[in-house]
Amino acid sequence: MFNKSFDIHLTFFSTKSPQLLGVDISSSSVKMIELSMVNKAENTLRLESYAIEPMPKEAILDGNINNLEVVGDSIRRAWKRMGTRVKNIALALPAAAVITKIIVVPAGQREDDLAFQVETEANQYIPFALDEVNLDFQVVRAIPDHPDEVEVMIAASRKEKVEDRVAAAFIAGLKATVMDVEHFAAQTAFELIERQLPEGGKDQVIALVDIGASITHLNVLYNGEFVYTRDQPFGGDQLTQEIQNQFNLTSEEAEAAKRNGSLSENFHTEVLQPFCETLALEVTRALQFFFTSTQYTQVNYIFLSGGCAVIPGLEEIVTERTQVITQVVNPFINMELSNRIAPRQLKIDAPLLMIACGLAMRGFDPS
């Protein structure tokens, strides 16, 4: 058992921070990114280095750290591969581990008064004692029709969820200084992609579909704000399981074969194509839930991320099934690259790096 007490002062929202490494801890790997600012006036970033370090199964279960030492060792190996001296990192919690709520409060309050009101309001929405949670808040925007009021977002998570990730970083010899939420981090990175859309994506409904190992996350954005989120119990593990069954392999052998493309030709027709069709059907179902749960009736773009996003032909299959323009995300497409980055490999890896990229960008928050 890892036994250390942490004095944690982490924030879920924007804060001025020293240069940070973005570290995304998922159920299958640790993704780590280092960015630098090339031109502050033009907000031009450069990707200095990145690493994707596979992690043993069972180290993360249902988004929770199950083995601190294993996760810490994976973070350490990723950091060593990066060849960086930066030791401050930004981490993220899965959305399921964080309670978020928008509240409306009077505008123009002093910070202390606002904090007191937020804590009072939080008691109504958080099913735990406040001394058991890490709580943060941010003023989101003024309300146009009510200039004397503002919207404030509250975010809270059980302290042990935060402390586990901080402890894993400590084991790796790193210091966690920012704790974000995964879909907020992905939203930050998506700003780099949104700029490339006509009129910067203004008034467009955009679906971000992250295909993880066991869960496919749907997050829908409209003018830069989340309007819907949903998780579907489907992911890359299903493809690994089908490879096991079809080719009589162990789980480890199936995962390796999936990654290195060493399977026979009938893999594409008998395993991969049906998997892609099922995945496209899951995306369609998720969108139908979105339409029936909100006032929106269409989606203008779908962007795919996660390990399965780069499966050849998947975006065409999703486009055909949903009748929505579908693309694979690449937040680095207009970013400068250091000479340590192999562009061809980065194009393959980019869909896995959205959250880590958004976390690394926290080091350049203007506030």
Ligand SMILES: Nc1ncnc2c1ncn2[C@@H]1O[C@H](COP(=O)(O)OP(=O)(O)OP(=O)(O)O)[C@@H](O)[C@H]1O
Given for the second form:
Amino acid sequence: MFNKSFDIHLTFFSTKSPQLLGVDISSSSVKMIELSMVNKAENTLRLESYAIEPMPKEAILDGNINNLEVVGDSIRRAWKRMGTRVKNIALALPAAAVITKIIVVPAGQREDDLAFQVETEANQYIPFALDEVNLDFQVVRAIPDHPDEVEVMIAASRKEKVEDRVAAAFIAGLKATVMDVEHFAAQTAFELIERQLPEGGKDQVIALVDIGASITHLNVLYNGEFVYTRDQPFGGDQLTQEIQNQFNLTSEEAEAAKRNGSLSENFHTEVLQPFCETLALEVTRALQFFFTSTQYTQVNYIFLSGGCAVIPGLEEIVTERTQVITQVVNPFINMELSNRIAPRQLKIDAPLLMIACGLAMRGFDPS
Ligand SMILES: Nc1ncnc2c1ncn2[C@@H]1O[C@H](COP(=O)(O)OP(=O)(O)OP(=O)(O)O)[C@@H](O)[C@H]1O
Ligand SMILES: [Mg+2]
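Given the form predicted alone, corresponding form predicted in complex with this ligand:
The next block holds the full complex; its first chain is the one shown before.
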């Protein structure tokens, strides 16, 4: 992919880019992470630094950048707090902004022949003119029993979606060198968590449930591959709204009160408890959709991420309602921590950092 306005070669599947920050631009905040590789043979990573910088309301709408300057400012503030010199960054687009498609092509083609074939095939799947899209592809695997063919994944997005994110980074003085897709980045970070499961989670049906500010994303993985994806309009904004109504607060006050737990006892019984019950019901419902639209009949583990996963006691409620072992993710468990990191705060922030972590890991892609 070639982005003319910024003269940057951007690819969804780009390979190694030496020093790289992972930057997740989301509706409620910018999350930024710097990792380093301590021991390549053992794949030991160190978390050097991270920042979560609030995003003003409406700067991002439905995953699209609505106000470039404001988003650029938030990125710049996050970068300042990082105390890093690295200026190359990996970004991601929301899944809804990217069309992905697996196609089967003859094996052993020359790169330019393959590119030509991908463009021809892509024309059928992409509802825009090809000169309006960023198109990228990657051979994903050989097909068992068909040595003459390989599976190729195509990823395509409207150019302006890519350019907006690149431009916001540019305003912040940073250079986007990798463009990923949010749920692929979460999947990359999830590899760190899967290793913590018995037999690395082999043959287990694993549901990743990300509950953010406005959307709940369900992704189901089986042996490292996505078998199901679904978004539901539900998230922490609902809780903030409820706090505003009940306690007559502004949205900023409600947001702060939610995080520092400064509300009275009836907040727990009248607001938080019902919210958690609704959340567990949303998860149950999402799983039912998964069962009815696939051949799967059970899920072995649920992993919760996103800002709402931080709510104390949520694991227990979801476990009880779904009857599935539920755990809040922490991709940093087996990482070394630089002495700039406060472990207790990191434990609270970890579930919000999956996408940024997966993006930061792109710096260590095998080339
Ligand atoms: N400590 C906390 N306790 C309770 N809720 C929290 C806490 N920290 C963050 N949240 C809530 O989590 C939500 C933000 O989560 P996250 O950063 O995962 O969302 P997002 O990625 O910006 O949103 P989306 O994915 O919906 O676009 C907000 O509603 C915020 O109020
Ligand atoms: Mg999110």
